[in-house]
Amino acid sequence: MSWRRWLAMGEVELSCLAYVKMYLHACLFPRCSVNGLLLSSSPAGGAVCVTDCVPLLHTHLPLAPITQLALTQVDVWCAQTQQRIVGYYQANACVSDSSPTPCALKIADKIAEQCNNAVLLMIDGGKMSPDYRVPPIVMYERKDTRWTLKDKHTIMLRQWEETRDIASQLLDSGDHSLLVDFDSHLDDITRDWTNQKLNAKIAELASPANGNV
C-alpha cells in the first residue's frame, strides 16, 4: 500500500521533526516529566499529519495556570503560521511507565473539543535507546469520552531509521540543547521556544544533500 493512500485513511504521520523535537526534549530532562503540543499545517479533515511539535514544560507540569498561558500563546502563533494543535505528548519522569497521566488526559481532552481527530501520545521513555527498531511511542485516540489504544499498524513515521539517526546525531554533537521549552522561555523570554534554530539544524540534517529525505 502506497503512503498516499494509507494516509487518504485517515490515519497518523508523524514527521521527523516532530518525533526528534519531541525525543531530545526528554532526554534534555531526562529526570523529568515533560510535555508538549503537537502540531499540523495540513487542513482538518481526513488524516493527522503532525508536522511539528511545540515543547511545553520540564516542571509542574499538572499547573493549570501556565498550561493555559501556552495553549493561548501557542494558539495564536498557529493562528499566523497557517498550523493547528492536532494534539499532546508527554513522557513520564518514570521510564518504566508510560501510560498518562490524569493530567495528560485533562489537556488532551481540551484539544479534542477543537480538533475531533486529535491524538495523545506518550513516549516510552523504557524504549529509548539509539538502535531501538521502532519509534518508542505509544498512541491514543478519542472514542467517545474515552481514550483508547490505537492500533500501532496506524501510526507512520517514514524514514524511521534516518529519523532515529538525526535524533542521535544531535545528542552526540550536544545541540539537543538548542532545544527550548516554553519552562525555559518562561525562565529568560529571550529564548525562542518555537526552536527556529534546532528547526533548521533538523532540516539541514534530513536534507537531500545529506543522503536523507
Given for the second form:
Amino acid sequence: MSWRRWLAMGEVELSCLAYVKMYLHACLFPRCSVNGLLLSSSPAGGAVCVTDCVPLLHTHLPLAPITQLALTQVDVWCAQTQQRIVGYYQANACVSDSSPTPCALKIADKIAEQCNNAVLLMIDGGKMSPDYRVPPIVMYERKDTRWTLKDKHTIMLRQWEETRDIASQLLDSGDHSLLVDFDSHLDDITRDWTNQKLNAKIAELASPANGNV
Amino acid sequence: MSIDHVLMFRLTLYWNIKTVLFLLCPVWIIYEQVMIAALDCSRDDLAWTCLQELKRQFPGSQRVKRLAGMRLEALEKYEDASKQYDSILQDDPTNTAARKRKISILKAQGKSVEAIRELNEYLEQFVGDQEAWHELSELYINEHDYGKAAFCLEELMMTNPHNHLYCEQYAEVKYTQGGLENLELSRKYFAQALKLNNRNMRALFGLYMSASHIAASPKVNATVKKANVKYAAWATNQINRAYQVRYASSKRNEMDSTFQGDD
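Switch from the form predicted alone to the form predicted together with its partner chain and give that structure.
So here's everything in the complex, that chain up top.
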C-alpha cells in the first residue's frame, strides 16, 4: 500500500533508486572505499528529497584531480537535467569504522556551500546484509559548521522492504555489474556514468511497489 | 636380464612417470587459488575443504600455514592469525609473505599508523618489494600525508620507468599537495604518463586541469601563462577527439551486432 505525506522541514527522504544504486556501488567494490553524490530533482527549500545518486570513485578518494573533475561534470549534467547536488555518500573499506573521513567532510562542506540543508551519508558496511531490518545508513547534517548525527526519525525511506528486495534481486542476478561509477567511466569512456540502463532496470522492478521512483 | 629385473625396471619407470606428472600437474595451485577466492566470498565451507586437502598433501608446509592464517583473518580471529604468522616467522624470519599478512591484519583492524610503521620497517630490509612500496603509498594517501606518498611513488617510478600508472598517480598526489611548484610538477608527470600511454584519460584530464590552474595563477608571468593555455587547449582537443572516436566505435559495434543478428 503506498502512502504520501508532506515532508516537514529538516526531514530527508531517500528514494528507492538512490538507495539501490548506493548499495550496489558498495557491493561492487567490497575491498575499497567508495563514494558518490546525492541528487535531487525537487526544488530547493524545505525538506530534502534525494531522488538519485551518482557513484563517483572506488580508488584514491582523498586525491583531488578526479574528484574535482567529477564534481564539475556532475554539476553540468545536473544543470542540464534540472537536478541539484544535495549530498554526499561514502562507504569505508574498513567495515568496523563507518565514521566520516576527513575527505568526506571536505567534500560535504563544499556541497553545503551551495546547498543549505546538504546531507552526508555514511553506509555502515557492518550492517549490510540481505535481510537487515533497517537501512544500513548513518546520516549527518550541518549545524554551526560541524557535521552532527541526524535524528533517525527524520530520515524517510518509503517501502523499505521492497527497496531492500530490489537491491538483493539485482545482486543475485549479477545486474549490479551494470553499475558504472566515474572511475570505471575513465577506464572506458564508452561506459555511461549516469547509469541510464540500470536506472531503467530499477524503475521496472520498483513500479508495482513505489509510485514515484 | 631376468624377469624380476624387467619388472623392477618397468615399476621404477611407472613410478617415475607418475611422480613427474604429479609435479607438473597444477591442481594444488588451483586448490590454493580456489581457497583464497572462497575466503573472498565468505565461503568458509569451501575454504576449509581446500585447506584440508592442501594440509594432507603438504604437511608442515609454510605456504599452507600462511593459508590457514588467512582463513583465520577472514573469520576475524586476528590474534590467532597473528600467532600463526609468528610461528612461521620463528622457523623462517625471512618469510616476507607472513610479515606482509601481519601488516594486513593491522590494516583490517583500522590501525593505519601501526601498519605504516611496520611497513616502513619491512621496507628497510626488503627495499625492492614493489607491492609493499605501493601499499605504503596507499596508506599515506589515506592519512593525507602526500609528501611521503610521493616519496613511495618516486621509488616505484625509479624501478618502473615505463609504467604510466605510477607517473599518473604521482602527478595526482602532486596536484593534491597544491602550490605552483607542485602543480607544474604534476603537469609534467601527467604529460609523461600520456607519453607512455596516450589513452590514459585520467592523465589527459589531469594535464588539462593542472595547465588551466597554472595559467589562471596570478604568480606566473605572461610566457608561462601563454604556454599553459596552449597545453590546456591541446588537452581539450585530445579529450574531445577521444570521446568522438570511442562513441563512434561503440555505435559501430552496436550496429554490427544488430546486423549480425539479421544474418
